[in-house]
Structures are given as structure tokens and as C-alpha cells.
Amino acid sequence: MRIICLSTPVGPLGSGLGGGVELTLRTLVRGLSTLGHTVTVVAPVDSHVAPTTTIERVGGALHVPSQTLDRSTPPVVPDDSVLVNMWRRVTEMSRSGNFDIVLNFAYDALPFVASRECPIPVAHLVSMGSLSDEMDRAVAMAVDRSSRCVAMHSHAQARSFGREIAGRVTVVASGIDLSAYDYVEAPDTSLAFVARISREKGVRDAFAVATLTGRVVNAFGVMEDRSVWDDAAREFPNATVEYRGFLTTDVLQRELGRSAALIMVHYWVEAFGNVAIEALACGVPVITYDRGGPAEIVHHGRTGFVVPPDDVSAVAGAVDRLGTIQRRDCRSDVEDRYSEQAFAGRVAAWLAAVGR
């Protein structure tokens, strides 16, 4: 297949604005590259991928996150959209003959609605869960003209979508490339808390846990919201919780590979959660709240811990059980479900099915 990719509005490749969805996208090209396809990137300008990636970069205002509006604001397209103008652009590349298929990794409403004036089909892999009501309306509707065209990267993430949208769309999970993370048998006694520093990823549940446990919590993330941070090191003033910045992959595994575990005590539903499979991939054990994707990804009690949401005390008693785990069994896991072959290989029988 001839593919375009459609990146996030929110940053640039590289930048850490897109989260996870960075990550997918450079994953996902790379495997469907060595699978034989061809893919082009559509992205904002100053986007970095593989030097051996076609990429057109399009200028444009960049999109407010989804994730730090209220539910039923409508997002607001900016004067001179980068989003407008990378679809603009998409439908213009669809038309000249030399490309089979789209697959959209935006999660805004525009490309699900303007899917029907593409004169080839039009692939969405949702990147978050249900977040805003106009969203929602958006993927019902791609959903019913083509059951086929939507997916997700966990079934808990399909189903913040409601019920009959669960039932009906593609789960294809996530992957990444093992060969950029190292195993690391002996690990020190800190925790890793990895995430953009905002709200919803429960940077105030991190310095709780630093509280509970006396034990050194780094965290790895963009600074998304400065005020999230500062209050939490006030409520927790005993707390120690370094911030290490915005970190590229390279540089991130081998500091990640360093911890005791990963505690992931997000507020949201987590679509899936990369950084879970990235520790494992390390042999760190993954702590996190029985919320959303990372749920459906650690083996309880063999891989890490599952507790219950907004528990912290529970979160800091798994610390207390990490002995139990084998950090050998976390790499093995990864490697039998999260590749980036496994998870190309999804993605290409989706797009597939899309084409049909």
C-alpha cells in the first residue's frame, strides 16, 4: 500500500506536544516500511522523523490539546490552521493517483467529517478516549458509514466511546522498536513517573507517592502546566520528586531503565499508554491504576501492578511487593505482544480492510 500519514495538529514530530501519538506515528512508519509499504508523513512544520521518511511539512497555526478543554467546548480552529492546511494538502496528494489510503492520526473532527470528499479511503486510529462531545459525534459518525475505518488502541479506550461504538470498531493495541530500549537486570531504588506535566496524568498523585514511599520519584515529561507541578510540591513539601525535562527516546530508556518501577496514576483514561510497554521493554515493572489502557497491558502480579483508581496508598503498597517481580518476564512480554513487526502488522490487516 501507498500511504499518508496525517500527524497530530497539536506539535511538531519531535517537539514531546503530541505525546504518545509521536511515538505511534514514527513506529508505525518504520514497520510498515520494512512490511513493503510506502508512507509519506503530512506534518507541522520543524517535524523530525527517519531521515529515510518522506515527510511534506506544512506550516499553519498549531491546535489547542483536546484533552485541556472542557468536555462540551467546541475546539477552536485557529486563523490559518496547520490542521486545515495539512488536509488541504492530504486531499491534494490523494488526488494525483500515487497513494492508496490515508491514515489519520489527528484528533480533531476535521478529517472524520471531510473523510467523504477524499477520493481515497480514509483511516482514523483514535488517540485518546472520549474527550469532548463534538469528537464523540465525530466518530459515530465515521463509524456508521464504515464500521471498518475506525480504531483504537485499547478496548477501554473504545469504550469511553459508549457501548455500541466498542463493539464496532478495530482494536490494533501499540508497539514499539525493542531494539532502541536496553534490558537492565539491577535497577536502583527510584520510581519513574513519565508523562506530560498537567492535570489529567496526576502529577499530584506522583508527590503522594514520593510522600508514602520516601523514595525518589523522577519525572520525564514536556511542562505543559507549570501551576499542576507547583501545587503539588506545596501540598507534598516532603515529597522528592525531580524533574529530568522532555527526554528523546535514546536518552529516555537508558534513564527509565535505571528504576525500580513505573507508576502510571492517571486521571483520564490512558488510550493505551506507550511509556508502560517502553519500561517493560527496559525490565521495569509498571504500577498503574486500573484505568484505561495500561489495565490491559500489565500482568498482575507478573509484569506489575494493578490497583485501584486514585489509590495511592495502594500504589505505594505494590512498591512494597516489587520483589515478587521478575524483571526478565516484563522484557519477554513486550517482546511476545508489542513489537513494532506485531504491531505493523495489525495496523497493515486494518488498513487492509479499509481499502476493500
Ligand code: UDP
Second form
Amino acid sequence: MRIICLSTPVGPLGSGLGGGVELTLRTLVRGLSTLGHTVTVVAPVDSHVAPTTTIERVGGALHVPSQTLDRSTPPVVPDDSVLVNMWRRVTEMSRSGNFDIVLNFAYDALPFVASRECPIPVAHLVSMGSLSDEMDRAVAMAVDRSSRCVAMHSHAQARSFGREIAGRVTVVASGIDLSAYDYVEAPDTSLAFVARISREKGVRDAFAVATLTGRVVNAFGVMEDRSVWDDAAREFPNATVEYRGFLTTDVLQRELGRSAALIMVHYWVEAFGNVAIEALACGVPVITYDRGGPAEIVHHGRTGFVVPPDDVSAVAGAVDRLGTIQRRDCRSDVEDRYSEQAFAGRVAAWLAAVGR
Ligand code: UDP
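Structure of the form predicted in complex with the ligand, please, following the form predicted alone?
Then the entire complex follows, led off by the chain already shown.
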């Protein structure tokens, strides 16, 4: 297949503003190419990609991420929207006869609604759970037209859009290039928190866990909302939480690998949680709230612990039981289920079904 990948309009690739979408897109470009497909990425200007990736960079104003808005906020399309500009480019390319399918990563109603006008099929890989009434309607509209054309990363994510949608979409999970993650057998005692510094990622609870366990928590990710960090630091003055910045995958995996565990203490329904499989690939067990994708990834008691949502004491209790986890099991589980090849294979099968 000759595939056009439409990137997220919330930030250039490599900026971290796109969250897990950035890694997912990178992984798929490589994985699908290895399977013999050709991939062209359409993304905002200033996007950084591997030298071998074919990319069209498009200018325009970035969009406000949906997770920062209320459910019922009316759609905000900025003047000179980068998404409108990217979509225009995608439709022009689609008319050239050189492409077979569009793979859309934008969590925005526009491509869902406008795909009707596109001369080639559009497949939507939805990157977040239900966050806005507008997106719910857009996803429902696309599914009504053809259930095949929508895929999600986890069953929990799909269920957040309602039972009917959940029963009709394809679940493809996610995957990573395992060669980019080194296995670490002997960790130190620190815990890792890898997420955008934002309310929905549960920064407050990371501070609470640091306080309860007395362990250092290293926080890695884009500083999206400084006030969330400052509020948590004020509430938990004795917590040793170190902000380590937004790191490239190579540096991140090295730091992450040294951790005793990754804690996932999010407030929202995490669609998948790429960071969970990245940690496991380094041999790092994951302690997660039972909320969204991470609970489908972690084998409770074998590769980490799944605890009740919002229960920081349960997270601290799980930290005490980390000695029962074999770090090798964490790595092998990712090798079995979440390799780049396995993920690309699932997505290629889905795209073939959409294209039929
Ligand atoms: N990430 C990174 N450097 C950092 C912290 C995070 O590259 O210092 C990446 C991480 O590898 C992951 C993404 O940010 O791919 C976060 O994705 P996830 O699916 O966990 O959450 P999202 O932000 O999409 O909700």
C-alpha cells in the first residue's frame, strides 16, 4: 500500500506536544515500510523525523489539544489552521493517483467529517479516549459510514466512546522498536513518572506516592501546565520528585531503565499508555491505576500491579511488593505482544480491510 500519514495538528513531530502519537507514528512509519508499504508523512513545519522518512511539512497555526478543553467547548479552529492546511495537502496528494489510503492520527473532527470528500479511503487511528462531544459525534459518524475505518489502541479507550462504538471498531494496541530500549536487570530504588506534566496525567498523585514511599520519583515529560506541578509541590512539601525534562527516546530509556518501577497514576482514561510498554521493554515493572489501556497491558503480579484508581496507598503497597516481579518477564512480554513488527502487522491488516 502507498500510505499518507496525517500527523497531529497540536505540535510538530519531535516536540513532545503530540504525546504518544509522535512515537506511534514513528514506529508505524518504520514498521509499515519494513512490511513493504510506502509511507509519506504530512506534518506541521519544524517536525523532526528520521532522514529516511518522506515528509511534507505544512505551515499554519497549531491546534489547542482537546484534553485541555471542556467536553462541551465549541470547536476551536484557529485562523490559518495547520490542520485545514494539512488536510488540503492530503486531498491534493490523494487525487494524484500515487496513494492508496490515508492514515489519520489527528484527534479532531475535521478529517472524520471531511473524509467523505477524499478520493481514497481514510483510516482513523484514534489516539485518546472520549474527551469532547464534538469528537464523539465525529467518531460515531465515521463508524456509521464504515465501522472498519476506525481503530483504537485499547478496549477501554473504545468503551469510553460508548458500548456501540466499542463493538464496532478495531483494536490495534501499539508497539515499539525494541532495539531502541536496553534491558536493565539491576535498578536503583527510584520510581519513574513519564508523562506530560498536566492534570490528567496525575502529577499530584505522583507527589503523593513519593511522600508515602519516601522514594525519589523522577518525572520525565513536557512541562505542559506549570501550575499543576507547583500546586502538587506545595501540597506535598516533603516529596522528593525531580523534574528531569523532556528527553529523547534514547536518553529517556537509559534513565527509565534504572528505575525500580514506572508509576501510572492518571486521572483520565488512558487510551493506551506508550510509556508502559517502553518501561516494560527496559525490564521496569509498571504500577498502574485500573483506568484505561495500561490495565490491559500489565499482567497483575507478573509484569507489575494494577490497583484501584485514585488509591495512592495501593500504589505505595505495590511498591513494597516489587521484589516479587522478575524484570525479564517484563521485557519478554513486550517482545511477544508489542514489538514494532507485531504492531505494524496489526495496523497493515486493518488498513487492508479499510481499503477493500
Ligand atoms: N516521552 C519522551 N520523552 C520524555 C517523556 C515522554 O519522548 O521525556 C514520550 C514517551 O516516550 C511516550 C510519549 O512521550 O511515547 C507519551 O505517550 P503516552 O502514550 O504515554 O501518553 P500521551 O502523552 O499520549 O497521553
